[in-house]
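Read the single chain below, which is given as C-alpha cells and is the form predicted alone.
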Amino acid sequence: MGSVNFDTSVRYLSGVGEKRAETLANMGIYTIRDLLYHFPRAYQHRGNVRYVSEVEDGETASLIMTVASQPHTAMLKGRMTMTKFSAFDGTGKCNLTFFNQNYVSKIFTVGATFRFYGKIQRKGRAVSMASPAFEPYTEGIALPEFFPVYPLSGNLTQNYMGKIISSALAMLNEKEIEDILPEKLVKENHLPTLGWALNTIHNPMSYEFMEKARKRFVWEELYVFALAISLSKKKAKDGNAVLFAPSDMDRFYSVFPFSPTNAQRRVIGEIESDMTDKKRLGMSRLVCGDVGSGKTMCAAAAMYMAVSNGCQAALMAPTEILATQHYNDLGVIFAKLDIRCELLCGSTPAAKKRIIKKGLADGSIDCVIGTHALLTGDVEFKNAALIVTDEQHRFGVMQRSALGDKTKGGHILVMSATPIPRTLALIMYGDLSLSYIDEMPPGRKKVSTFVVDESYRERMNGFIEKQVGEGRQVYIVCPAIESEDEGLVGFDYHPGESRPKLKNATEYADTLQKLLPNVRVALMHGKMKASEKDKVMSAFAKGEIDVLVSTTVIEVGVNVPNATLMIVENAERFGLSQLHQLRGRVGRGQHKSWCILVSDSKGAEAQSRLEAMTETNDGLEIAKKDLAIRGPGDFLPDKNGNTRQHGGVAFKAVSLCDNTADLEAAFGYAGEVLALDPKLDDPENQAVAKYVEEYFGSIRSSVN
C-alpha cells in the first residue's frame, strides 16, 4: 500500500470496511487528516511502575512481574469463562483474572515477564487485577511511556483505534502536507513540524513532548479560529440590514406578567436604537448576562420590532430542549401580540415541518423558534430581518453565518449566558456591540455556596434526601463518564502532582441509588444520544426524577425552577466560569437554593479559585477571576460546543489554551496575513484558506 495524504479517505486504510467507515463517519471522521486530528481525549501513564508491595487499593498503576504459575481457564454462567493465574516481582505476588479471553492462556506461559497495566485490588497483602492491559517486557527494552485513549462511537475500541491512526501515520507522506501557519509564527513561537507534532499527539515519549505538540495544535486553532473571526467581521461591515421605524414597546411590554429591570430596558433600547439607526447597517450585538437575568425578553423584543416592521424573525438555540423551553414561553407572549410563531427541531413531524416550512416561504409565519433544523438548504425566508442566536458559544461562525445568509441584509443578535470579560469579547467578537444585563430580576434568590471535602459525605447524602423529601430536585455533575477515566493523564496534569481521585457519574449512580433506595436517581452524559439526553432531561423537567447525575452537559439546559441543589464534585477540575454557570442550574424558583462545590485537593491555588465562588454570585467578575488565573480557553468555542462538519477542523486542543496574549498574538498574525491578501487566494495561504472554508462556510466569498 502506498503513501497517503489528508485528503484520503479512511477506507483506504487496512482494516476499515463499510460498516466501520460508517461508524467513523458518524463520528466525522472521513478522511486521513479527520482520523489523525482525533486526538486522544487522555492518556494512560503505562510509564508508572510500582512494586507489588507499595500499591494501594484503587490505585491503576504498572507491575513489571513474572508469570508464576500456569493459567487456568474455568466455565461461568452464561458461557462465560475466567482464567487465573499469579505473578510476581521481587517484593510480592499478585493474582491476575481474565474473563472471556481464554487466548491469554498461550501468551502467559510460565517465566515470562510483562508490563501489567490496570487498577489494584487489595485485601492486606492479597493483591490482584482483573482483566489488565498488557504488553512483553524485556530488560533494557524501553515501553512506550504513554498510550492514548481516544473518545469512541459504536462498537470500536482502543486497540482498533489506536491501531488505524498508527498505519496513517506510518503511510503519511508528510512532503504533501502543507503547513497552514505562516512561517513567521511558526519561528517566533518556537513550534514543531505538523508531521513531528502528529505523531507525538498519539504517541508521546514523554510530558515535554506532549506539551510541545499541544502547543502546536493550540497555534494552529487559534490562528484558524482568528483568521474567520476576522473574515467575518469584514462580512458584517459590509452588511446592509433593513431600516426598521420605531415600535411601539408599550404594547410589547403590557403583555409580560413582569416589568423589565433597568438593564433589560437599556439593552432593548441599545437593540431598538441599533436596528433604526440610518448611520448604522445594521444590528450585530452580543447581549451578555447570567442565567436568569432576562436575555430571553430582550430576544423576544427584538423579535417583536421586526414583526412590527413587517419582517420575520429567527431564533436559534443549540439544544432542542431548550429551544422548546423558549418556544414555550414566548409561544404565549407572541399570541396576545398578534404575532404567529412556531417550533421547527429535529423531532417535529414531517408532515408538521412542511407546513411550517410552507408558513415561513410565503410569510404567514412571522417567527420560527429552532435548533440546526433551521440550517437546513429547503428552509427558506420570504423577508427574514432578524437572526437570533442563543447560547453564542455554542454555536461556530459557521452556523451564525449560515443563518445569517438567510436574511436579506439581516440584523444578527446573540445572546449568550456566559459573561466574557470586555477585553476578551472585543477580540473574539468585534464585529459584535456588547451589552451586559447587569441587573437580575427582583425575586431571583441568591445560591449559597459552601466548598467542601469528602468528610461531608455523610451529610451531603442526608441533605439530598432531606430535599427530596421536601418535594425539591438535585442535580449531582461529576468530571468523569465511566470508571475507566481514573488514572488517566492529560495535558493539564503536572508530573508529580497529587489529584483527588476522579468521581465518576456511572458508579455515583449506581452507589446513590443504592444508599437512597427510595430517591429516583437518573444519569445523563455526553456519551448518550441527542434523543436520550432530551429524553431524561425531560423527565427531570416533569418532576419525574428527583436526583439527576450528569456530567457538565446539564450546563445548557432546560429550566427546572424545583431543583434547588447542585453538587459539583471534584469542583476543583472545572473553570470557574463552568462553575458559576453550573450553579445557575439552580435558584430559579420559589425555593432556597444551594449550590456545594466538594474538592479534596490541597493546592493553595484551587482553595482560593473555589473560595472565590462563595465570595459573590456575579457572573462577570467570577468570569474576568477566570480569564485572569485560567486564560482564554473556557470562553472558546471547544469540542463540546460546536457542530463540526466532514473535512473541518473540530476545536480539540484550544480549550487548553491558558494565555489570553497568544489569542491576541494569534489575531495579530491574522491581520497581517488579510492585510497583503483579504480572500486568501495567494498560493501561500490556500492550505489555510481550506482549512477556514470547510469549517467557517464560505466566509471569504463576500469579502471585497
Ligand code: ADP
Given for the second form:
Amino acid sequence: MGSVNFDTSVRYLSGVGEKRAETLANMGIYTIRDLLYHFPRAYQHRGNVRYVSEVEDGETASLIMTVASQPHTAMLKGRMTMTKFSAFDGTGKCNLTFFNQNYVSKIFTVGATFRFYGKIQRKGRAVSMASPAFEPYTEGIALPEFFPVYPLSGNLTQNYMGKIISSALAMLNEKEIEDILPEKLVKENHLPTLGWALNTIHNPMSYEFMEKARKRFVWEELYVFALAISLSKKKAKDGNAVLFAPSDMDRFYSVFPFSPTNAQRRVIGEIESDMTDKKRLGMSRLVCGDVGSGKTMCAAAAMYMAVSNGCQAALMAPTEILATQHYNDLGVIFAKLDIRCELLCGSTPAAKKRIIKKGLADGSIDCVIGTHALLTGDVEFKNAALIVTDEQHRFGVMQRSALGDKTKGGHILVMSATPIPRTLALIMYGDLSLSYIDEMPPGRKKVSTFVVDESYRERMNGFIEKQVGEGRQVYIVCPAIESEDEGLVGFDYHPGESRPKLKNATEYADTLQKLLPNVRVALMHGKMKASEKDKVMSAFAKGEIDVLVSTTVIEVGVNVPNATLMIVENAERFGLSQLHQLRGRVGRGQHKSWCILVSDSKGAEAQSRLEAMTETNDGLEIAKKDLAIRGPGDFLPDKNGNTRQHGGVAFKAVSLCDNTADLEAAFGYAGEVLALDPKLDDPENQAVAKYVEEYFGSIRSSVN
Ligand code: ADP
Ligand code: MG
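If the structure you just shared is the form predicted alone, then what does the corresponding form predicted in complex with the named molecule look like?
In what comes next, the whole complex appears, and the chain from above leads the way.
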C-alpha cells in the first residue's frame, strides 16, 4: 500500500471513483487534508452498553446479545422484505427486525454474539429494535465506544465516509504532514500531535480524548485566523501615518457641561495614544458603547486632537438626520474650542455645498459632519487626517476601506452602538483595535420594561394618551409596513411555536389616529423616500408629532429626549440586540421612561427571550444572550453591510461563545511569528501561509 500526504487527491483512495469524487468535491473535499478535516458532527456512543431488562422505550443504547433464533425473512407489500429474529442477554429477550437486508440472515447465526446499537422500543416486557447497527462481539476484546457521524451529501453513507477516512488515516505518512502550529503554542497549551489528533477526532476512545483533539483544531483555526487578520492589519499600516503631538485635553474637557466618565476618559486616552504613537502605525479603532454611553464625546475628542495638530477631520453618519443631530450637538462644543465645523448633506443647498467644499479644499474649514455623500462625492480635503464613522453596522466592510482612501496616512475611528461581545468584535472588526465604553454617565434611569399580550391593548392605549397628555412623546414599532407584508424582521421560529399575525405600521397608524383623535400620529417606514423620512423624523424631534408609528427605520442613533414610551409590536419577531437598540430610543431625557413589548406568542423560547429584556438594561449582557440563542449569523455583516448574513468566517471547531480567551492568545502567537517572519516567507511557515491565503480567498469571495 502506498502512502499519501495532505496534498494527495482523494481519487487516490480505493473506493473513490469519478462519481464519488464529484460528490465529495461538492462538500469542498478534494485532497486528503480536506477529507481528514471533514470532522464528525456528532458521535454515537455505542459504548453505552445496557441490559435488556433496564432499557426504556425510546432510549438509544447498545445491547450485547446472543442470537437466539434463526432469522426468518418474510415478503412484505411491494418488494419489501423483513428479516426477524430474537436475541438475549442475561436479563431478557429482544426482538430484532431488519428491512430489505436479507443478507443479515447469514450473519446472525444462532449462538453468535453481537453488539447492537439503536433505538429501543418497549411495550411492557416486550423489547425490540429495528435495523440497529451491529458488530460481532468477543468477550475480552474491546470494541470502539464512539462512532463518528459525518455531515453527508448526495448518496454518500456514514459507512462509506468512515471507510475512506480510515483508509486515508492508515495510509497517511505522519512524517510528511506539516504541523502549522508553532512549537511554542503546542507546548504551552499542551496540545497533542497532529497525527494523534486526526486519528482521535475520527475514532475517539473517550470524551476526554475527543475534547483534547478538538482543542488542537480550535487552535489551528484561531491561529490561521489571527495570522490572516494581523497580516491584513500590517498591510493597511505602512508606518507613515500622520503623527500627532499631545493636545491640551484639559481645555477640551472644560467646555463640556459635565465631567467625562472614567470609561470615556480611558477610551479618549486610547485614541490619543494611537494618534501620538511614534511608530506612526495610525489609528484604526472601534469604540463600542451602549446607546447613551457617550460615544459622541470620544469622537469629538479625536476630532479636537486632529484640529489641534493643524489637520482636518470628518464625521460620517448613516443618515441625514443623525448627521444633523451630531452637528447640533458638536457645533456648540466646537464653537467654544474655536473649531470651524460645517454640515454637508444631500439636502444642503447647492450654493452652500460649493462654499463648504471650497472651505474643505483650502483648509478654512476644520471639521465636516455629513453622510455617505461625503464619501462618494467629489469632496477634497486640504489635509484630512481623521475620519470618524458613527453607527458602523450601517457601513459595509468595503465602504470602510473606501474611507481609508480619502485620508492617506490618516486615522480611522469607528463607533458602534451594537455592543458586540469581544470574540465577535475580533472577528467582525479584527483589523480594528477595540475600546469599550462600559460605563453609563451618572443619573441615567433604567427604562422599565414589560412584556404584555393583546389583552392589554386598551390599557396601553390609555397609557399612550396619558403620556402625550403630560407632554411626552411615544414611539411605536411594527414589524411590517402594509397588511400583506411578510415583515421586515425575520426571527427564525422554532418548530411548534405559533406564529402570531403581524402588525403593520400603515393600518396601525390609521386605527390609532381614529381611536385617539386628539393625539398627533404620524407614520414612517423604509419605503418612504429619504427626504420624507427625514421630514417626519425632524417634525417628531421638534415635538410637532406625539406618536410616531414606524418600522425599524428609527433603530439607529436618533435622539429625542422627550420621548418616554417605546412600544414594540410583535416583539417575538425581533432579536434581543435589536430590541435593545429600540429601547435605547427612550430614557434619554430627565423623564421616567417605559418600554412595552407586545407579543401574543405563546412559545416558551420567545417568552423567555422577551423576559430577558425585562431583567437587564446592559447591552453587552443582552448581546451575549443573543449570541448564545441565535449564533453569530445576525451580527456578522453581509456584503451590503447588513447584519443578517455570514461575513466569510467559517469556523469548524471554534465555538464563538467559548473560545474568547484562546482567540486573544492566538493573536499573541501570531504576532510573535510575524515579528520574525513578517510576510510568512520562511520555509517553516510555508504550510500555514497557504492556509492564510485560502482564508483571505474565502473572505474575498464573500465580500465580492
Ligand atoms: P451615544 O453613545 O449613544 O452616542 P451620546 O454621546 O449621544 O451617546 O450621549 C448621550 C447623552 O449623554 C447626551 O445627551 C450627552 O450629552 C450625555 N453625556 C455624555 N457623556 C456624559 C457624561 N460624562 N456625563 C453626563 N452626561 C453625558
Ligand atoms: Mg451616538
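Residue numbers count along the first chain shown, from 1. Treat the numbers as computed from the prediction; the structure is a model and nothing was measured. Between two forms, the rigid core is the largest collection of C-alphas that superpose within 1.5 Å.
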*With the core lined up, does the C-alpha of M205 move 2 Å or more between the two forms?*
yes
_My question is whether K163 is one of the residues whose C-alpha shifts by 2 Å or more between the two forms, given a fit on the rigid core._
yes
_Core fit, then R216 C-alpha moves 2 Å or more between the two forms_ = yes
